[in-house]
Amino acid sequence: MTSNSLTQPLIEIKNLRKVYQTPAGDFTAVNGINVEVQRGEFVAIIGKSGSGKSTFINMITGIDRPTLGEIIINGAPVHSFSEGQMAAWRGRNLGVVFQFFQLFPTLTILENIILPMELNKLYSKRERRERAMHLLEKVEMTEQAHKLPSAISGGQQQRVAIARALANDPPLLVADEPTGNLDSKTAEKIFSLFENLVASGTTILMVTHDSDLARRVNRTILISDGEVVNEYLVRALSTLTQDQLVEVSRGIKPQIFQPNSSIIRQGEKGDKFYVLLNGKADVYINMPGGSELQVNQLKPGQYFGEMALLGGGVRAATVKASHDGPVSVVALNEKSFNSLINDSRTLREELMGLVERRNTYNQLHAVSSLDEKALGSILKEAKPVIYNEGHNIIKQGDVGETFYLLLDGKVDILLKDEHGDETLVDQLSKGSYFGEMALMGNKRRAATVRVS
């Protein structure tokens, strides 16, 4: 594999469409899906029954063929393959895990895993056995190697099915409802196994009805009526139900803002809530004298505008499209926004917490940018404290109760790993601040701050 191929998406799906002919007329199951999946991603595919997700996944695995569009996996145009070409390609490049395991009942666990290697003429006879045992060890099933599938539990059979899917070392693993037939405890073990596989470089597409599992993957693709709901909208509003997300997506159209143009302005009345779909947006607050101070930068999947709708009705900051390109956003009016948070207590609590943190964050930036005279008037009751070289001002893991402004000198920010080794991750100088994170959320100090 060339270095260039490693930078390309593992999966590229372009304008994918599937139309079935029925006695009642044509039925469009998948309608113009465009998706890319990067190498090493763990992606959940969700959607209600009949949404088109099964048709979508079947076209990726070659079980079904598209009416229109392209499916390129690891550089191969699988949409154009014949049945024979597809079978040969699938055997070496794709592992599939089914909800009901699909193990051969008359073969032992070990033989079930060896079979794909034999069918695809991979490895020598001895290597096949060694590799099968290695995979069984990976899924903690070596002691069951010589048993028949009927002699082990459903969760154990699913582990074996995963080992079999990995037999030919495929770059892509597709799991169709892999936990749907398992109890919650066993499902958690299977999910942890998937996480370990992703950590070692395997790309996984997982079809699931489990919303809790779907929230724990790298990305979520929500399919509704054969179309993909914008994934950044799904990410931003992840606490909503699938039905709520679909309803939101149907009622709004993306808006484009050119570089440096204002999306909202500080001081104006706020009547919309925004989700950033593409590009970057910079957040500014007004300073004395008419200048602006940039306090944050937002990326796709983040939202803004909620502070005015939940608070006093006036924008607390200005948000502009960044200078390096246009941005795409969707906007919900006040009525739609209020309807959402009334229907979702979790979303309302998340937004209220974010409002509090953003207010604190903006105030901290404003304070840190003041000149010494203005800062002195604010802190006239506070006396400076001098720390000598090497002194720990705060320690990682301690409970945080104090916020610090650095008046002079430099401090090092250090992170300690599980072995107790410290790594220097940043250095702050005059005018900086630290210690705010423990006051804004997690009460424990996230790092050690030491005088340089």
The other form holds:
Amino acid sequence: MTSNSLTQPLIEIKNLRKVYQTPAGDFTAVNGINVEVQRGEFVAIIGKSGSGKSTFINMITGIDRPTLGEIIINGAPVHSFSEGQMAAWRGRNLGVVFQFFQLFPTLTILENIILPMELNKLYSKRERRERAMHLLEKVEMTEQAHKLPSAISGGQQQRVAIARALANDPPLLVADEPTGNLDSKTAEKIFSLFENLVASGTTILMVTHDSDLARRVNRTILISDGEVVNEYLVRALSTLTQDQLVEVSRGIKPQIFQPNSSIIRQGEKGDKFYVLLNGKADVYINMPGGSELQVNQLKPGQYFGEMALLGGGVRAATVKASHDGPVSVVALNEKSFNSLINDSRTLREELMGLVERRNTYNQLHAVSSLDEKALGSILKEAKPVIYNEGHNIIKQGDVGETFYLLLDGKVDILLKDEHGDETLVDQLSKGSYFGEMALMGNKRRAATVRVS
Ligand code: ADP
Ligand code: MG
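Show the same protein again, this time as the form predicted in complex with adenosine-5'-diphosphate rather than the form predicted alone.
Next comes the full complex, and the chain you just saw is listed first.
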């Protein structure tokens, strides 16, 4: 293994296409997919029935061959393998789990797991049985080891199928609707088994119909008509349904902004909502005196521009492409933004909360970077309060809406654990502020602040 083989992606897919020849003419099932998967990722592949998920996954496992494009897994150019090379490579590098388990009906559970080890000869004869029992233990199926598949339930068969997929200790597990034929309680068990595998280092690609399960993985790839819907758009708008996401992604073209150029400007009227797809964007607010203060940096998958659309129509901040590279964004107009938030209560609530937090956050940054004179003029209205040694200014768990600036003295920040024991996590001195966490969404105080 070369040293860079661990840093390169486990899977690199470039311009992957599959065109089926049908009596009615050519049919493009996968239409130019580009995806990289890093080691250790747990990726859910979602999309309507017929969108091309299985075709996509079958080209990764070598069950189907691409019409065009490249699939490189662990450095191996899988797309160019012959059938024989493919079978040998797959046996050692890939575990595959299907919707309908596909265990050999005439072999016992134990024999089903030993079989792939016999085919690949990675483990010695003596090791195979012991390893198979160990894998059965992992999926809690040792007691059924000597039964035939027909004697156990569907959920149990799927657990055995997972143990079989792990027989040759592959770095990658690919599963096509592994819970599609199971009730939700059993599906949950299979899913948590996958979570354990990911925690111990296996990379998993899982096609699923279950949106609730899909939400719990690291990463979601949404396929629509054989194409991947931009992942950052999916992430930004994760509260939408699959149909809404596909709808939004239709007909929007990414726009590119050069480094340092403004995308929106504070004070201007704005009627577009943006999702950042690529690069970084810096958020600035205007300061008294005319300078700009950077309050935030946005990453792909984050959105901006919602404050004007939900508020008075005027931009609350300036957002610029950062200096270190161009950014790409998609802009939604007010009409599609409004229809989105009308259709999705969750998105509406998420945005409302965000607007409130961003407002407070901007004010906080403005306050904390003011000099004493400017601070003085803001605080003219506010009366200083003096607290004595040992006094709790705010108490963890209490509901609070006040934000404090420390004018003199020192305070301790204390966190209480579930046994009620306090730990000193920080000490603040003159010029610091506290109490902002409760204002930024979570209304209960996250810590106790006590005069030192
Ligand atoms: P999904 O798994 O997302 O439900 P599939 O990948 O199975 O979708 O299928 C994608 C599209 O390709 C469907 O319209 C399907 O009818 C078509 N398709 C799949 N396999 C073949 C084939 N062997 N020949 C022709 N068309 C196919
Ligand atoms: Mg399918």
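Everything quoted here is computed from the prediction, not taken from an experiment. Definition used throughout: the rigid core is the maximal C-alpha set that superposes within 1.5 Å between two forms. Positions refer to the first chain, counted from 1.
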| item | value |
| --- | --- |
| Large Cα shift (2 Å or above) at residue 425 between these two forms, core-fitted | yes |
